[in-house]
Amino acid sequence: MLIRRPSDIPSSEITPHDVYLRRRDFMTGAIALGAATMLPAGASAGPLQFVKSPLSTTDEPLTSLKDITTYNNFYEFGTDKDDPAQNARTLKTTPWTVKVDGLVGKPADYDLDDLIKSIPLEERIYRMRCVEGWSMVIPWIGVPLSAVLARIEPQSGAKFVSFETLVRPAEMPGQRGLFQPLPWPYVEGLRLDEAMHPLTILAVGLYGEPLPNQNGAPIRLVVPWKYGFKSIKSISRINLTDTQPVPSWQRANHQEYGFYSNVNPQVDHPRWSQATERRIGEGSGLFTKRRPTLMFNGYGEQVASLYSGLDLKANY
């Protein structure tokens, strides 16, 4: 996949790619991982030019590329945290299609580059956390969805945006075989409105790299507000909608995952608290360290208004 940069940002606000790595000092520990593992194939190798988002966190240290890229939540690669990274180089990012229907003025199948043409990358370094208890500090580049869907022209009577990951077996060992852990396509969906929150992102990279196969090249979804498995991968699919998607986890089992899926500590997962969560990368066994999870993931003065009103104890 060739992503295009953008020629109309001034070279004074991209960073270098020497500096930004020598900045992050993250690369002793990955770069035993090798090329083949960490870039999508068919990827450009080259770094990603972007703009820094004035949306990042910026208080909290990043989780190394390593940990990023080898601890995964892919299902399609298999159930294990280290299968996507073994089994993930298999598929095959280029070319890649987004089909776009459902209630839009411009339904097309799209070329990604075409997709996202034109809209600046930035960089935005949000926090990620996962319904286990365990979470990152993820420096992704990407596009504002919100641009994406003013592309697509959401017609009058979108109120929710359904996304579909790919379904390709023979790339993904996770989708072959008699007895699956969930139903393919993975679905995930959201409200229009989340969908065009400023938070919500394209993610088409991290580390200032086209994303790794394992973490859902070459286009995925991130929602940082919300538990993991709501920013979908490997997307193939956008469809817009006057009815609520059920996504593929709600539809496995509605009584521990929801539609929303709001980061919030008061809601415990039936079989686990969420009151705390563990940072990885922060030791592990006995020395693990576990802090106090954040209504909303920490982002709550930005996105706490979406639900005013909504139980979201009942809404889970």
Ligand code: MTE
The other form holds:
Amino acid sequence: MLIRRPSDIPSSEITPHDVYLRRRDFMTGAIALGAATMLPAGASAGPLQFVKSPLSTTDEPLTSLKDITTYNNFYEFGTDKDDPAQNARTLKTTPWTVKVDGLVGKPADYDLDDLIKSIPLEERIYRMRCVEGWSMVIPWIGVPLSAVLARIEPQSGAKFVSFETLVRPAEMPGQRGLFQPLPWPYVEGLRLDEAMHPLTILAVGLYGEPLPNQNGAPIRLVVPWKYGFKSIKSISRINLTDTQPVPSWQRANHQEYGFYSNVNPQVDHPRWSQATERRIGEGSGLFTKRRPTLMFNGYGEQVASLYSGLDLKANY
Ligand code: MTE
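Previous: the form predicted alone; requested now: the form predicted together with the ligand:
Full complex below, order starting with the chain above.
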């Protein structure tokens, strides 16, 4: 993997987001014409232009695009792993509005393009560890959440950021019918210092292309040291508050899911161990290889100081 410091990156390689968005429309047509296949080998194959972030912290083999886009959790589209890939195409992601409210200097209903305009896109290759015991390595394209927060100007009293996913039953079959697996909207939350941490991003793409709907288009959170469910998809609201938010999974079952949800092989889920994980794509059935799960998903060097003095068993 190519790792370069920001100072090594020529400004010509940094595409402001409004330019990328204009390119996106153009490239959608270009790809239809097969132009993408004409790119030189090794060039980023997709329509997004981005810099490779020095904060990519793994050079492990990437999980295949097929696995990343067909083995998903996105309960708004059903509870089976293949439901989102089948059902999420009905979600209309343009135009997209993100409501920003609460303890901020610049509350508004932002058009997504305006919210992230001119923040350079970065590629961050991160491990993702799901609470269910599997993991992937995903090349995200996104912007630091801290840059978006700076734009909306947290007030001094703000201590937490909460996020919500869209509620649109007409386009989200998992929000219709008798069986509702979770309370809607899907809600997640971070402490403000977790949200400001340089590893925390808002992703708009993966594998060099805009996010597929099943992965949380058009914008989703990625917090690589926490279990995957913290990485909320298709965000429609960002709210700053002085009160700890109650995430959907905690609301549904507070004995099993807490606010922090840091990857921690020493704290078991009440119904199963968290000590090992299965890397998607590495064999199945009898041949499944399990690897040890790393504290903070391997990002401890960067994030452990956020939790010094906190009892991680009590604050799971
Ligand atoms: N966001 C919303 N809105 N709804 C969901 O059901 N599932 C979460 C998280 N974000 C979920 C969500 C869970 S459990 C995981 S493991 C990750 O999304 C999966 O992300 P991926 O499908 O891109 O791998």
